[in-house]
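Here we start with a single chain on its own, the form predicted alone, put down as structure tokens.
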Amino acid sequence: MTQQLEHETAADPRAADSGANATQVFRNKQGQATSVDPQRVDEVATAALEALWGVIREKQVTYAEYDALKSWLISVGEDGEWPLFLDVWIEHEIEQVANAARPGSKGTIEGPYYVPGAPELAAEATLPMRDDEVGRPFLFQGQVRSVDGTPLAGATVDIWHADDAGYYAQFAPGIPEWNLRGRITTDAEGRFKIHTIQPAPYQIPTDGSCGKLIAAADWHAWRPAHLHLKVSAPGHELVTTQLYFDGGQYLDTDIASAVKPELVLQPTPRADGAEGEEVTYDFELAPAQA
């Protein structure tokens, strides 16, 4: 999220500010979470520690490296970057396990930049954006169905994405609160049309603790351009996903390891001759488990 392209925000975004926002969003969400069974905590925590001990023995970790790790862990907390760290390097495996047996559309990670409560919009709508919003116009349309093919009227397509400079509203300064965020309600046939702009690839914040890890390991910090979506309907399981763009940079080297072949869009020029591109992508939702 540190990339700057054609337009400038009011001030440079900082990892600490973004981290603090992500932490607060998670705390708000966590307030509704249930407790975890102690036996399950014992089982998972013990396995995780044993795996870490194995790495220490295999790699012959030194005290100097151990102290560097402690210092880094402290700074991750001070920067508020635990949501960023976990969502970039851990969540993709959690998602794979959680949704391995679920039929219907493919999901992937939510990431740290979701904010609930975006404006509610009609089945055909333009996402909130600045009057001078930079970016190539993009029409994203499709249908929400149950896995048996039944169209789902009144389904919710909750969409959010970065702007043309790689910044997210509410996580970078100078951007209107709900910029490029909205909740679309499908029509009687389960269809939707969303007018927006194509997002840009971006780096995750690199001036904080996660950036120190990236630099120390000589990794790159980039995510491919993508749309975030949460698609839901009464009586069906919610799908959280991201959709990418064919031919885009970093599809094969996404730092968050979240790209799947089924999630890569192939936009074409607008059929009506308007400026920009369009794509049709349908969602199939599995019935909720009893």
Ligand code: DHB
Given for the second form:
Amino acid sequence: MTQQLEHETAADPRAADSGANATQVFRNKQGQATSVDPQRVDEVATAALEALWGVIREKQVTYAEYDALKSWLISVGEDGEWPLFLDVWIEHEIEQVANAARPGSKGTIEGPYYVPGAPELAAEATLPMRDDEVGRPFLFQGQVRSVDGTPLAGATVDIWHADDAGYYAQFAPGIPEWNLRGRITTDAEGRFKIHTIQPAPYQIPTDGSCGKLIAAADWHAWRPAHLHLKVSAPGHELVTTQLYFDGGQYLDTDIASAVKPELVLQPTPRADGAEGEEVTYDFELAPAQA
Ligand code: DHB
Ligand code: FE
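Now show me the form predicted together with the named molecule; what you just gave was the form predicted alone.
After this comes the whole thing, all chains and molecules, with the earlier chain placed first.
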């Protein structure tokens, strides 16, 4: 269930809104519950608990701190912020393990705000955006190839990103459903050309339990500005990734630990004199595992 609240004008998303939507989107994606082999549950759950007991001993955690943790964990559930918590503080390590051996373009975390089924667009397209969309024009172009260099015609570049205020359509009120989301199909040479605007850095909602943890620990709540992408082609492994902007704020201190040097774009002023920046970034996909 995605809510479209176009009557709301104040762009003041609450953690509970984005949390509830992120939870629903995850449930839709997951479909039937994944079953994990009991032996594997035993192995991983035991190791996880032992790691935690180690922290308790090492840090001499008190009953007052244990109660604070209990109360906080309960509120994460009440706020619907489990998807946000997990994708900010856990997913990066899962992604590293999952894709360590995969050749081709680097991936990084998906995060909680991907929605399948975005509008299908031609190889050169402007992402759906409001008539008065604020933000610096940005041209993102490139080619999708197999790791052996073969261009991949008909590949899909599924892109989603925040607006100039750092908000995502379907997770903040007042933004049209598919704003700054689209699925581009590459041309005969595997090329794509996407006209959009530059997103702003993203701040984890500060009014929910994840925000409370950040405040209590005196961390900052920001992710650097980023584009999210899922790049796929028949017979190849899908790459889920993000691209960042050289010189952007929070690149070195991403709260979600999801920046990699290979993923930092270096845009330049538009060569044709049009307003804004452009960048070329090519993707290389690994052949699917047999
Ligand atoms: C979160 C948000 C993002 O935009 C992202 O890329 C990763 C994580 C989050 O709020 O959990
Ligand atoms: Fe994001």
